[in-house]
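We begin with a single chain expressed as structure tokens, specifically the form predicted on its own.
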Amino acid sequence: MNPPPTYDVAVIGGGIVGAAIARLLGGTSLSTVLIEGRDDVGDGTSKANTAILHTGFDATPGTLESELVARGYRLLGDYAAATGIPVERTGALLVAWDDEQLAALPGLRAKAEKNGYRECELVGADEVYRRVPDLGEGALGGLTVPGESIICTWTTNLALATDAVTRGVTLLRGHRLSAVRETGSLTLLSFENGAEVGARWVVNAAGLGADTIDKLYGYDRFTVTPRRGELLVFDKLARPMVPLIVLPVPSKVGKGVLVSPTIYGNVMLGPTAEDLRDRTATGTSAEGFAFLRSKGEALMPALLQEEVTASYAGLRAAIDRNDYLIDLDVHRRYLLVGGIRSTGLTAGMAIAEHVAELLKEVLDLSARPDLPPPPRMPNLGEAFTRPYQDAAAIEADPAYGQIVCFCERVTRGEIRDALASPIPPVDVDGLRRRTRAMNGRCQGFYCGAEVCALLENGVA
């Protein structure tokens, strides 16, 4: 029987924590393998959220969450303008509703300038709805936080994944972790799928699996609490209402509901908050739905009015702590990354710059002078040039005129890029996270058969 292969070091999980870590190590000359359960990159937690690219306004000052997330969002915004991660620097309003949020909200503010974020205002009822005018009667006054951004979460995850593995990162997809085995200075890694892979270190960055896979470890240290986030998605003709992120003032119960406009041009209102037991409980609910309407006839009536043309349900990594989970045992040679809640989007390069910190006392972690340049990534974004209004385009490769899915105008050039990229969908998921196929408001109704057959037999 051959050798299972072995790398210096084995990050386990393929969200944008992971895939941020694996980038930054295949910088490196350690050999690096990047390993997901799932059949793609992306396909856990990171790829269902409210995809903000936060300034850090209003995290625990003094955390190292805080720390992470402000770090971060100067790294992401860096990367995706190298990168073409679209991003629209809409910013951001809270809106108190009562007496009581209007009294939070200087603390708010004083709040976010203990982040270093001093960007934010205090502005009265007048100006909150000549911002938004849209908004439901009542809103007393708000606060603004003109550096939050929407941003794709998929071409941010798919970005790192591919930088990995363009810098000799090798990916393992559908490689579930059964069991982990310390022989002197090697670990074995077992997988369900019968596969084995030997690392000097591994790195801990599961998400929602993290506590599962340190208990392989012999510890008992947290555990996770999946918290379902269910969203509702507006057609694209209810943008104009949402010129910006509407937050609404945090409480003891949690941040609430908000109302956004997505990079896709759609409004995305949401999420719910639900602790659950089943890790794998992304469906959506009668009741969910229910409470978001409840929630949206208060923010913005006349929204409602407009066509919900999809929802969803995410799951985020609820610890009992009110920070990140970071701990490098050096004996044996394990690094956890645990508890990162859905600012791990904004956080992810930063979260990534920190284990090589804590790595690099006991790893070489110099650059390579040979590193290629970072991927170009295709534009998802409504507000910027895509293919099928790109003349030019057209006119050398003819494939990006020829619309496949009218709903988002996706063209059959796109579809078959994707299919050629360095990390190829495996399944119409993925391919929807790469080109937003089957995405708009027909679901895939009139164009799924077509994206079906181009995904099983290949775009000639």
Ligand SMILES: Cc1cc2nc3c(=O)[nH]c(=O)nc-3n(C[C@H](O)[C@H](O)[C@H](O)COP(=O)(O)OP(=O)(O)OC[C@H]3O[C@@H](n4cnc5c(N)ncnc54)[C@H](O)[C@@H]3O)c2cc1C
Second form
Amino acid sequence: MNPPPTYDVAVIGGGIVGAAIARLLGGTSLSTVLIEGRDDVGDGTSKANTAILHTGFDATPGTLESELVARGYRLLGDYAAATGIPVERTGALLVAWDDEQLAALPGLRAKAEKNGYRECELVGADEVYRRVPDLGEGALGGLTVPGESIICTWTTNLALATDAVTRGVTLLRGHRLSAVRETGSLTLLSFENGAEVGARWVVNAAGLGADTIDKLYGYDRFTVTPRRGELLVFDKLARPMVPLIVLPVPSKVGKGVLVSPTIYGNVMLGPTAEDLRDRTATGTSAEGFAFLRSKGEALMPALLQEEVTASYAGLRAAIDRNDYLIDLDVHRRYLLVGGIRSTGLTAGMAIAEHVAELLKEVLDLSARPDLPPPPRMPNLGEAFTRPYQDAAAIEADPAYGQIVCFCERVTRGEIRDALASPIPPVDVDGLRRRTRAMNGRCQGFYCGAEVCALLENGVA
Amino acid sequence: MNEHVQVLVIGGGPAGLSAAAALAPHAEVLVLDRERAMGGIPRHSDHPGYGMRDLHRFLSGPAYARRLTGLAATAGARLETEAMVTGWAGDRAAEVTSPRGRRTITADAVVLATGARERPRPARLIPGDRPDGVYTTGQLQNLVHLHHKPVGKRAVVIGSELVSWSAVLTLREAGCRTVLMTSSYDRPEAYAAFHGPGRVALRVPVRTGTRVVAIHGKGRVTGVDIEDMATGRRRRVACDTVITTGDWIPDHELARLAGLTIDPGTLGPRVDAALRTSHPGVFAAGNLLHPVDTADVAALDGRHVTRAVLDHLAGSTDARLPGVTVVADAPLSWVAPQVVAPGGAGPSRGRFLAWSSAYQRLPTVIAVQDGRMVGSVRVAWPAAPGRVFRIPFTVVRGADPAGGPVHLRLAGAEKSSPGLR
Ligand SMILES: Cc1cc2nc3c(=O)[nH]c(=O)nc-3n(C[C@H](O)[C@H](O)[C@H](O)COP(=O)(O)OP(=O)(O)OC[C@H]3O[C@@H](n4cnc5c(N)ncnc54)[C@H](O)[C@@H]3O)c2cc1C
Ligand SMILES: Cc1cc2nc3c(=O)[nH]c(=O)nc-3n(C[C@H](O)[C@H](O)[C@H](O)COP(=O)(O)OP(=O)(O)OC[C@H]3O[C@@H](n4cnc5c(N)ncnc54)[C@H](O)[C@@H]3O)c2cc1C
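Complement to the form predicted on its own: the form predicted together with this ligand:
Next comes the full complex, this chain leading.
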């Protein structure tokens, strides 16, 4: 039997965190492999979150999380501009609905300042309704967070992974790690599909699966509790009602439910927060829907009159401590990135930098000359020009004028491009994340059959 | 790119094509449809049952679609496929994307005929896993009839409207057995029309008073949980396919983006008996106005709208939505049109279209205005959930043109059991 392919570093987990780490390592002269257990990158928690680019105003001051969220906010903001990941700088407004919440606002502003964020402003009820006229009755006041923004989490994950691949990182999808064997200077990784890979260093960025892998190394230091967050996505016709992110005031009972515009031009209501055991429980529940509808009824009754376009659930990788758990075991050449709970989309690139800080003591991470430029990603943002609106693009290539998914206005040209991209989709969900096809109000009533045929047969 | 036409028809289904066929001898007409072929939903509804009232023929959906397309073309209308109106650049100025380019088309008159769709699973808030194998009837028929794809082997069909039986036929043709049909009503919606023969011919068990409360399966559907709405008892039904049928909503995006007044009952644009909307020069026809009726009725709407469009082109200053407002009282959930002149011309076919959430065998409809009964008519057909209930226009003839809203009610509705538990 041939010896397994061997790399300097193996990164386990193709979510935002693993992809950001692999991209960074891809910029050095080390050989790197990015390994994802599912059939696609970005198919875990990184695909199902509230997709807010956080300033970190409400983090716990002094934690690693607070530092990395604030830094990640700037890093990802710049990277988005360079690669075309859509970001809308909507800003957020925390709204107080009772006296206790109202009284908490100045403290939140002080906390934001401790986190290095100085732009929050207290506003009265009049100003709250001026900014969000459709808000339900009873708002007493608010706190503005002008920097909070909405972003496309799918494109973020895909851009980082694509960048890694164009920088020479090997990507293995459908490789679920099941065993680890340490042999001298090499760690042998075995996968459920029977494949094996050798690596000198291993980075565990497996999100919900990080504790399981940690245990493969014989550690017993933390347990991931999947904390389910269910969300409802409302029709695009509701978008004008929600000009910015409306946040609840965090209280003892948790963070509460927000209403936010999405980068695709919809409105999102959620998430719930419910601790579960099953790490695959990404289904939705009747109780979750009822809870969200009752919250929505109070927050914005007019919103509930609109159609629901989609519902989904994401699992936060909560751990039994109040911060990220990032630890390097030099002797075993193993690095754990754990407990990236509810801020990893924003912090991912800063987490990668932090990981590099730790690794550079033991590995040569100096940048390789002549790196390829970062990828230019297709725009999925509703606020920016899409191919169907672009007369010049259609004239040059009529496939951009052939709308296949009517609700989301996705053209044949975009589907063709996705299928020919460095990390092509392997199923409908992957195509949805790369193009928005079938994500609209009809959910495939009109286009489902056509989109599936293009995926199966390719676009001639 | 800019272009001007006299009449722009948006949507080339039965309503749009029939409007175009009737208008084209008198005016310059352009019909846009976003699909690759004209014809609307009948294109992929491959079973007989089309064309009775408008063409006096009994055709399959695709044959009907071809026929209406031919009639519109022969009458001189320009038909353009793969051309989608994505928004408005101003009053009666449509933004259009097609492989031929991005352009703005202005028109003297616009006819909206964008149809209706079934609410898919998320809009119905059915919780559970999100596996493959859950389709609307529209997607199912696209898969089977236009793409010749297999579906599963065991299907649960949610809903038992007319369209639900259409789904059962398609499933059977694709080699998939319908193991259960559920209805949240206490009678199958299409009771009078289809249930008896349907049940016998297709051997489909129908469970009334039942709703689907969860879908299971990781990759592919493995089953659904159904709940008896009276007892709350739940049961797992194994299946690999789930079809969500009916539960229609108009494709009203363009109507809403244009700022037309929307009727809270139909969720389509509010229209008068001549099918004028709240905006001068903007008209509407078909299932956009009444989700949903059969295709021939949509087609007859298309013919009916001609008069108002030609009047508008001739420069008559159309008084906007004159007349009295018509309101549907429970168990009627909507009525169309919503504005009529009691002494004036009636709606298409001289009938209001309405939707009932309760079954009554031969109901009497009464019209009440300002607390006074102004009309009453006993009809010779049932009011049944899941299909349109037709009400003769004569019921409002006695209303005061200057009075308040006219409420349409089913006599004795207070006493009859509400169908929806
Ligand atoms: C409801 C909700 C809302 C959120 N909102 C926000 C927000 O607004 N802003 C924000 O910044 N963050 C938010 N987050 C957090 C953010 O989504 C996560 O922190 C981030 O996605 C974590 O990325 P990750 O790469 O660590 O994990 P993941 O995306 O889960 O990636 C881990 C990957 O590892 C793979 N894997 C696991 N085990 C194995 C194995 N044995 N072998 C191979 N591969 C394996 C998985 O398949 C997965 O793809 C939210 C989270 C949730 C749940
Ligand atoms: C499964 C099923 C079975 C049925 N069976 C029967 C039957 O047996 N007999 C019967 O009489 N009726 C039947 N019907 C009902 C019948 O199909 C409809 O009544 C009829 O199609 C309505 O016609 P329409 O013109 O209003 O809308 P549609 O047929 O829906 O046509 C609307 C058209 O508008 C186009 N459009 C929408 N938006 C835009 C835009 N922005 N730009 C460009 N084009 C646009 C669409 O592509 C579509 O072609 C059935 C329906 C279904 C779903």
